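Form predicted on its own, single chain, as structure tokens, below.
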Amino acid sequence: MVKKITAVIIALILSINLSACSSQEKTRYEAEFLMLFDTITQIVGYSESKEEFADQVQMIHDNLEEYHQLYDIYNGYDGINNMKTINDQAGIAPVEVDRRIIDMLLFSKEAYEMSDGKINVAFGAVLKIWHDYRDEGIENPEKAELPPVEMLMEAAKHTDISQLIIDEESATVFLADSGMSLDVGAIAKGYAVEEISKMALDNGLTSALISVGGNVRSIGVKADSGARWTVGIKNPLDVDGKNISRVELEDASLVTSGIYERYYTVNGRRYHHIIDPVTLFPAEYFASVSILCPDSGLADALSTSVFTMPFEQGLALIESLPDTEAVWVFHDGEIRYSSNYNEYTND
């Protein structure tokens, strides 16, 4: 029996079909649901009927829910060995897991090498400390404090990604270091968005824009006009959320990492959630970094890793990758772009 969306909000909005010359008319619809990956998912797409679009949205929701449960490091689910299961068994025993976990972790190891260690899913021991101190600081602002450096340094001893043992033949994952834990927050959502976008395309959705908490992935172009999808990049320094630029997407992704979402305040200073693996403290180079490239998983990994690099190092990485562009916003408001960024905007 097909599971229906009951614990989420979903709205389908019929709009006027502007395509008079199309041999097969398609209409624009919109949908939205909550909770998965702890954020809002929004879908805009063109379909031949409201029912057909609703079926596509249901498929996206159900598969995204499965990825959410598999990649969850905080909660367990009946009958599922997920990331939390792997962390709970650190130093104890290998865990047999779904192929979708293995593929994501293999991709994560590639991202680690590509970024010279700036993106490390084995960094969970350090990130958990920051997570706990941030939650406490938000809950009790008057008692907010920074983690002790000694605590962070001790945790950093348990972040060697070579201790993440993946056995593809037996479909197991093992953390050889008992003090180690995985945190896939910098990769998992983008990776999942890329995978469900491919599923949607295979399922017949050829014109859509999918956004999962700001991880944006376009499928094709707008069916009514043939124009590329237009997406704004928020100015992280503007309290009104104005855009610094608008990019045009066709079978491409846009992901931004910045200082304006998850943070807490200690002695009047904000501390955001993107931790530099070298300093063990929030990276201070930029206010935001936005990545434009075909693959949402790669865009997610790059947005975090480039955020923790000096500009010259990040630029060199971006320029070395095909069909990949970036936008950096500095704390003083300066904005810099990769060399071919203007090919994707009419600003």
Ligand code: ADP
The other form holds:
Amino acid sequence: MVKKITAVIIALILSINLSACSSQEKTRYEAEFLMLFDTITQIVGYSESKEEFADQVQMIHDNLEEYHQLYDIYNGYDGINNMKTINDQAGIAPVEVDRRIIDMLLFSKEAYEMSDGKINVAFGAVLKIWHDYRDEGIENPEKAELPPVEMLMEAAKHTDISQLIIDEESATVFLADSGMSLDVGAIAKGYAVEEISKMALDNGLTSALISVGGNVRSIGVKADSGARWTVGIKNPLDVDGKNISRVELEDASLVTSGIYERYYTVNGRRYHHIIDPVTLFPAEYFASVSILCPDSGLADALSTSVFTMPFEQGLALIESLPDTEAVWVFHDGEIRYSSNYNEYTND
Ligand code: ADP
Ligand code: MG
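Show the form predicted together with this ligand, please, the one above being the form predicted on its own.
And the full complex, kicking off with our chain again.
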């Protein structure tokens, strides 16, 4: 079945800040649109004119839509070979794909190495089972069930990332194991946000904050004041309550993985959507992990990986990476920070 998602720009350009135009002569604008990556995209930026900002937002929207279609594992689109095409051809034939798929999958393999296998895009077979049980459980809460362990273990036999064959020369991707499938939910959104942010910068947008469903990437500083962009980090144990921290971003990203994003409840217990490849069950270490670093693709990959690691292992990984910081919130409310976290905050 081919489903076409029509993207709608909902409310473009809402507020105008005239107070602080100063020497830059730039005005603050905001835009918001729905549908892409199954979430809300919000853009705040400073531009010379409303028209210029509208052009920049349109460019971001159109490119993000292309990434969304290429990285979609659920829907096919006319005339495009995407992630779903690759999965449908598992064990059958290599699929010729756009360079943007090849590059994202190469990055996914690097993320697998870096995380000691904790983030694995070849984990689709297991993740699909959890996805189906979660959908069922949300639909019929009184009948919510956990997937049988044997079913998960059988699927886990088909998650060997070395069977993901990327041929850069012929621009093809092949899943050599017919029981395997790719799920890029932990990586694709952040990766796409990084790519479109660089494009926007090349297109003249030098001061902006882009959030795609909470995957935040900043460009420059606020053009009127020269101050960094400030973003709050939610308390995963009380999402409507006070933020746990306020971070400041300049050409940097903030991505959080947490128990409150997507989950279902079985016998009074919450089962969320990030699966530890070792236990095949939702990772239990933390309520949330937030990552700060320049690259939004890396931030997204790290947020999922570090969420599935014991604190010491995650801390060692974060401390080994330049300009990368993290904050961990434990189930009892305890909060831990990496060593140079204060570089990203004024609190
Ligand atoms: P969000 O969905 O809020 O962006 P994440 O970036 O943490 O949150 O990604 C979670 C998604 O990643 C899940 O919905 C699932 O599709 C996928 N996923 C879950 N666990 C893993 C894992 N261990 N390795 C790779 N992908 C995973
Ligand atoms: Mg992630």
